[in-house]
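Just one chain follows, in the form predicted on its own, and it is written as structure tokens.
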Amino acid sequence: MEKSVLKLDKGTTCTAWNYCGQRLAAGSVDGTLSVFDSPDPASSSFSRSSSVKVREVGISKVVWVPPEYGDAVACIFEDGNFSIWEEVAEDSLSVQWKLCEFFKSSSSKVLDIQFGVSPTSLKMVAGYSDGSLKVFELTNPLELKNWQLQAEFQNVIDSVSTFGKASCLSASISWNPVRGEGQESSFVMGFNSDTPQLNSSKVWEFDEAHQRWLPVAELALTEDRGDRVYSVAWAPNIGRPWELIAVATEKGITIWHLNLSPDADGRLPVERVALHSGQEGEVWQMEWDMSGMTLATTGSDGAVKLWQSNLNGVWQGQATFLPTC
């Protein structure tokens, strides 16, 4: 028998679970941010614990800040700006959500933001509608309002590439989940744009010695580099000698091995190990489980699909969940 976990308000446009899956943040078309909690950790039922009007425009995406930095979420708005809100309790007052920082975009809209934890700080990457990326760094770990711009660049391998003004419909960013000492910060980025050079997913790594971000890999075959990218997801690594990254394009879902040993040019070798077109329509989101062995995908067809690799390394669909209404 089916059981309802929670009921979302009419007008809800986006949701996001926190890192342990115990809280759900939801944004709505009227600019309201709602948070749902479970009163009993053993229960699967959630109820609204807070609701706050964060702006007068709709929220298009919500992203949780890593838990080391408190209970906080970033909200991307339909007008292309975004802000960070933190849950705080002052004196005997009830818990409230307060604005930490508002990031105003001038000529382009923010399409996606994601947070990454490095050995020294919290970083945030934002992808914009003009095909640019901005990397921000938190200067004070105790204050989520103290951000500084660390870098700004285009999502291209060849730094001298020339093209007209780009128009991007969406962007997708996924950080390398590894947080160990000596591990350089890295993330994968792809665009859905009218500019082929921007689209293909590139892996960016921070060069500590020269204090700059470098493209170390491109996750696309030569003939596919202009394909529009809908979603990317970097899998947790539980001891593999290579990284595992999923990329969804207009041709399907691809799984890539990223070698950890750079070649003579300083690039990380890549190998496409799977291509599946099992998701009907556009893929909206992909998520790995905590072991990095099962990939969940969902898209415009309304279905949720699970993918796993067998003992021979062949990726196959394991389950499909269809909407009931």
Given for the second form:
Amino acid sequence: MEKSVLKLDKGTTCTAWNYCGQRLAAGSVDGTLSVFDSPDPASSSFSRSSSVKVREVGISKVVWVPPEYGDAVACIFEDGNFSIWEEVAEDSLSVQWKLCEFFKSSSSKVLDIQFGVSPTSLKMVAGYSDGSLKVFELTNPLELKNWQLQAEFQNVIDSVSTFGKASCLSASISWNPVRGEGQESSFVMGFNSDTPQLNSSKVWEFDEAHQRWLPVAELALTEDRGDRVYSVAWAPNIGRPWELIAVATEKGITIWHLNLSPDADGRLPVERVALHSGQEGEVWQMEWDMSGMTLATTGSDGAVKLWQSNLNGVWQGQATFLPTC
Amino acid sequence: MPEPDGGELGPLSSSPTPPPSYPLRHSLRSPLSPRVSLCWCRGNSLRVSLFSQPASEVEFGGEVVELKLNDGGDGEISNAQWRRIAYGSVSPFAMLQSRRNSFSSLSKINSSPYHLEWWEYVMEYSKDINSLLGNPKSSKNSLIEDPKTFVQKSEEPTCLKAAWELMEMFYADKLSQPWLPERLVDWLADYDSLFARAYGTVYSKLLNFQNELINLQVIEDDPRYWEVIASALAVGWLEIVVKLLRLHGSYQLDQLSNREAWEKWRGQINKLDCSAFWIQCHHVQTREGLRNLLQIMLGNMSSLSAATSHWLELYISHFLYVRPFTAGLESMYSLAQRCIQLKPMSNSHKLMGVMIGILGENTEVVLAESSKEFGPWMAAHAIELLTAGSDEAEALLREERYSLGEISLEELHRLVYAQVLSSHALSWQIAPVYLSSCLKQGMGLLEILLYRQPVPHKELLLKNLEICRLYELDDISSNIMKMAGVHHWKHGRKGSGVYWLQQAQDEFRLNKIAQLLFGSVGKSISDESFKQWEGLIELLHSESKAAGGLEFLLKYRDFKRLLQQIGDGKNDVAAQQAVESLMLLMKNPSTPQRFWLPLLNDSLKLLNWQDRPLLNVSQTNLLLNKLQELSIARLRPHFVKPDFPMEALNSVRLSLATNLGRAILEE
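Given the form predicted on its own above, what does the protein look like in the form predicted together with the partner chain?
Below is the entire complex, every chain and molecule, led by the chain shown above.
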């Protein structure tokens, strides 16, 4: 059932596959970015095509930029800064990985970055350790330098209340994977912090008229609003009447239905359709398959779990995979 | 009636108990970090990244392992065979869908004599698919008959084929409906061997006995001889019975030579039972054996039970001898239940669930079992047979369910199968056929499938665009072309990049490229780069709507070409042409002001022409005025300093002044 695809170099800390699964970017503890390629799509053998020392600081996460903007990755470093590197061929020189932009964050550390494609531009959302998030926009679609800070705000519904300096361990962002020609994309974000108001997962939508981001839904029951959120994942919608979003909190894995038509007060109705508690430890990563029918999760117990809904709409664990020699 | 397990059926069924655990095998020898990373690639393939503990002394820091889910199967059908079946099923499926679409419109209009019933189309579909499922049962008759071979060991049939034929028989083949029990008898004759491992079978008993024949001197002395005849008789394999009887020591050549004689004998059974023959027959085994055969034919339950190995064989024997061929479906089911009670199944078997579901007329169970035992291919294709079975079945399978996201079971199984097809590089292209028949979520999944195909690979890109064209997915097509354009542009293939961006009609990026080209204005560029720059302008101009700016670029390009032709300052004609070109450019109101200085700087060669002044007085004055305008503009508050060294201003002014002097002298 399983087969080895490639071996990673010593010190590798994180990996990410590109949109078609043909290239793997791997970041290591010594700040090296390695890229593995496969000669053709039908082959399943991969070999390292480049290895670049991007910085003297370890890389903690790698995220691919959407392919409409080139072959590029964002590297988040251990020290909380991040940079964007791109594979380009300049003039008659051969193809190589080059630095596009380095984003220095002085006061707080970047915890997560995700890219969202809208009809007009590329947006990047970054979540910081002080509980804030920044939305950057790319000005020139052909160059991955020159990002403009479009908005900066906190992950709270009620923007009026203030609280002291927040300290966040992790943040998780997931864009709506839709590629529509028309609407702007929205994203969902949750935090794992000591400030309850920041934690719960909120769905953010851009309001064109007022040129600002608004929280249109909160994916938490009233009594769970302060729960720490470990991971969020927005499923691809192939034609369902609702959006499907998975949220992993300290209480367990929850599955939500988000309705696309707003109710009277402009909010989008949400419904929690599943809760699976009893997870041992934290959930680290959640990924939906291409149809949004299966959710794969990993966690601190080191296992890979698969979740599916049965014919009656009840979500349950289908299988657990434990790494074994 | 077997009940579905709390509504949890089909490919997405689960048990209330904790989910099964499987090993994820890897080859790393060091202890692993619990931090595991994953990514879905291509359909149902899950790639899992495992990392070694940071401190450990290792050769490798980790490994990426690919899990192909939904790909297991019990190995009855090899991967290569599955691919053949998958590829071969596409045409029949597509044909049936298009027939369904035209059928519904036609049937409303008229019923022509050439018009087939719907079920006949389904039968054609079924036969086409059936021909893919393993080799046809080879004929039992060979030219030269070996009397000691009463059972042919032909190629092992597959459960898949057996299940398909069962469903065809019960649901699609309307002509079969009155003959179901007979059809079942024939079906068991073809497929009894499949049950050999789970239960004993008549087939395996026959085969074993056949192998033993060489060791036997007097066949009719061996009790097994009579057992196998009884068993073969019980399930109605009369040809084999005849062959076996011919092996009896007392057989004369002209006895039992044809089926008619056999039928006659059968007709006189009762008479035989009371006849004097029994007293005359001295051979015990023959006497007992033959009596048992008679009991079988009389429908004696204990004889039948002794002669058969599993409930299906007993079931068949019922149709032959107890209640010959007169059973409706409801009574068929209760009879089956009784046979199961008499011969309970010690092990499970792939076919049993499907069989019981069919006999019990439980469409959901049939679908669930087919899916569980035979996989997504079966579920997606057998639904066509099931919907042809009855109106109720059709309604059940086509009902849109909210819990599934408002799609029907029919659509769900097609989507699941399409995702399986998407998991392989060699079969993703046939997924669109199935997705296009899914009215609600098919196109959504197709879109995602297309976006995940790699763009740099030319054949795949073209294939991808072909599919977009076929299904009229212009937006997706344009986005994919955009991706291709950006990829080529960034990897040094600028011409290809522009080509694809033009195909995508991505004005935004094309304008940016045009702006980049402007950046070359006034700068000295190598011949190589100039060629490329020229080519790009040509390409851009051919389709771009940004006419104004490109007009300038075109003229500038022509101007640059002329400058090149001048070479080392001797070509008078070219020089004069260049001057004309320069003047046109400078006079043209659409030439942006920021290019004046670069243009003049480019033209220094012309302005400092050795032989004679190339520009006349009025021309020189015009240029000086332009230069003056430029100097004043610099003083204005909103002046944006152009990306050009302003010392050039002085050298240009100097050259123009000199030129003016010389021009005045000329005139």
